[in-house]
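The chain below stands alone and is given in structure tokens; this is the form predicted on its own.
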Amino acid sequence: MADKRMTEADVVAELRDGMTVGIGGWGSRRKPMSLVRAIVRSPLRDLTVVSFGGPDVGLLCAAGKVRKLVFGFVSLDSIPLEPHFREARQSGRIEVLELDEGMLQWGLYAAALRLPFLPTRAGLGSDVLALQPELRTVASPYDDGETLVAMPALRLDAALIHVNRADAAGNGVVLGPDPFFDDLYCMAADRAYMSCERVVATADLTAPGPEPWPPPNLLINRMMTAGVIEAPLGAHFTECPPDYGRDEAFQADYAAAAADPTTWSAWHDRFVAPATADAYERAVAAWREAHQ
């Protein structure tokens, strides 16, 4: 089997401006955040960003490198709305496709099927259908003759996603509660990149987890990934259980460095610039004795 691990950089140095990017995990929960800071710090621009929307989104709206993005909704969980997503959002400084959750979860298992659209009844009844006149609906050909939405497929030149383990070739495992919607966004793209906690041996995927946690759910398959990055950490500081929770304090910190553009500015030159895991894991270490 092929060794498919890779960098940050090196997944980056795939990327185009003008590609569009989907990005699994949601809200603040298992978010490949590693390679959403690569990108930041890379000259990439005007992409499309589909997301069940965390920090993620801020980050990329924070920096521009946001065109369109499509979402089912934007949220740090246990703060209600992402404060850079939302100024942007505000501001005009985006297009959006703006889908009701169901709809975007369709449109990813449309464009995994390779099929144009799925009927869907998410959105009926919504402003969503009024607010995004490029949706459309269709007739049901049997004899109920049902109207439903036609969701478009979502189709994604790149998708990056986070899990616990992976092993080289590309399989990966989420040991988590929570393991939607990553294999939808690896099955809807041209490439999927997946980030991990830990690289280990084949056999190893299967080792039971710690208590009280699921079994290991070998959710993607060698078959949907281009590229393995080893990056402990790497969802921080969104939460990747069992190996951490959400870093609550850190959060706050960082939405509240959104309100002030100067404290931004060094946030992000303190917490995001850093090139490499060592750099920022040193300056999250002296932040938490900083803030003890």
The other form holds:
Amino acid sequence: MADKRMTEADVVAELRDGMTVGIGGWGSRRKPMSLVRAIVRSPLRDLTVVSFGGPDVGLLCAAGKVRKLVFGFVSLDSIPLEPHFREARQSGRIEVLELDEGMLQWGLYAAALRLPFLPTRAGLGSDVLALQPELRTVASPYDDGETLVAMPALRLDAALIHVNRADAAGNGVVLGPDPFFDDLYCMAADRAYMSCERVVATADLTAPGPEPWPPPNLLINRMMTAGVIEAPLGAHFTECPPDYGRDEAFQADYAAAAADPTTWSAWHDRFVAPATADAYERAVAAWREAHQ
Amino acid sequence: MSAPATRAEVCVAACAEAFRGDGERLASPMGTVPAIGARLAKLTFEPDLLLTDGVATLRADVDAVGSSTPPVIEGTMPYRRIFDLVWWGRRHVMMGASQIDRFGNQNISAVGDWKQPKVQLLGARGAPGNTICHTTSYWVAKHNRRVFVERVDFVSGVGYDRAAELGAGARFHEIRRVVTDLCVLDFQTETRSARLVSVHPGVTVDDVVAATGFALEIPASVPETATPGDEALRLIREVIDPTAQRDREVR
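Mind pulling up the form predicted in complex with the partner chain next to the form predicted on its own we just looked at?
In what comes next, the whole complex appears, and the chain from above leads the way.
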């Protein structure tokens, strides 16, 4: 089996200006933050970002990387509203396609199945449809004749996800309770990059139980992935259970720093600029020491 | 005899009432008072209700809000299955609303011109799909004219006027009730315009009218919202919300 291990910088080198990039996870949960920070440090621009959004969207908006955002919501969970996303919207700096969150799933699923669209009722009657003419309806060809939303496929040039364990060949397992839609992101993308807390031997992907057993969320397989990035604390400050929970104090500091360009610039220098996992961990450890 | 019910406890009981008759359906309460209300319904008149632990499992036992006791798990419910369930329809969500209008259109997306909002909020989240696929109720912790507006700036959750235009596509649409810190509203009128169902003890009809930015349908006689009885109060105070989190949402 091919060894697909690479670094965050290798991933960024494969991306191009103007690409459509899907980011897995959900809100402030299991986001591939080390990959997102690598994009922020790069010269990449004009990205279309597809996300059940959290601080991934915030960081990319703050860095001016986003031309268009395809989203159902953007939230930090314990802090309901994402400050950088709000600023980007309120200043009119980004285009958006705002979706019901079930529509977003359906768009990824349509792309994964190589279909032009999938029908749903979600969106009917709402301003998601009324204000966005790029979303169209379709009449059922059967006797019911019902009018449904034709949710267009959300095809991705690249997908970025973060899981708990992966092997070097690109198989990955989520050990927390919810895999979200990470497998759909991978299948919707031309190339999917998976960061993980730890790269393990293939046999150890099923090791958590007393006997080898297929964990229910061993959902990412090597057909879906082009690259594997070992990234300890790669989802920090979002949660990555059972390896770690959300770093609430750190997230609060992130949100507070976003309020002002000067404090944000300092935060960026301190926590986004460090290019290696070690340097990032040291910066977070120093912060934690100062805040205890 | 228990101490008399507080306003927050009246709100809890009114939220619980929203789930009456739901049987084996997933109750998805958003906010503290609805979360207490759904638990109260399950412990009293709706024992068959299903609740999640707020993450990805169905929880068979009823825990106190904010507690971290290990759940009795009766099923898994990751987001992938939540959307299946929403579209299947066996769910009753009680959502919040940044704006709500006379026909029950709800906005949680953005205030002002949606193209460049004055105030960007969460985004539409699941509101369009929820409202078109299954029963929805709303909880508004601060009833005022900023929330209850003539027209919402963005329709996230679909109201009765929009639903009427859809015909068959809206056959699963139902807005059961709106519970606020002042009153209970529903849409059981000929025009499907919001109606005042009851006012909480200590609140007058005029108080509600003054706090509402559109003309409510007001019956000739408006009853007081039912107050929780002694057993319900005991459950709220000792079992479901012993740390009185309800008082942080309603004062």
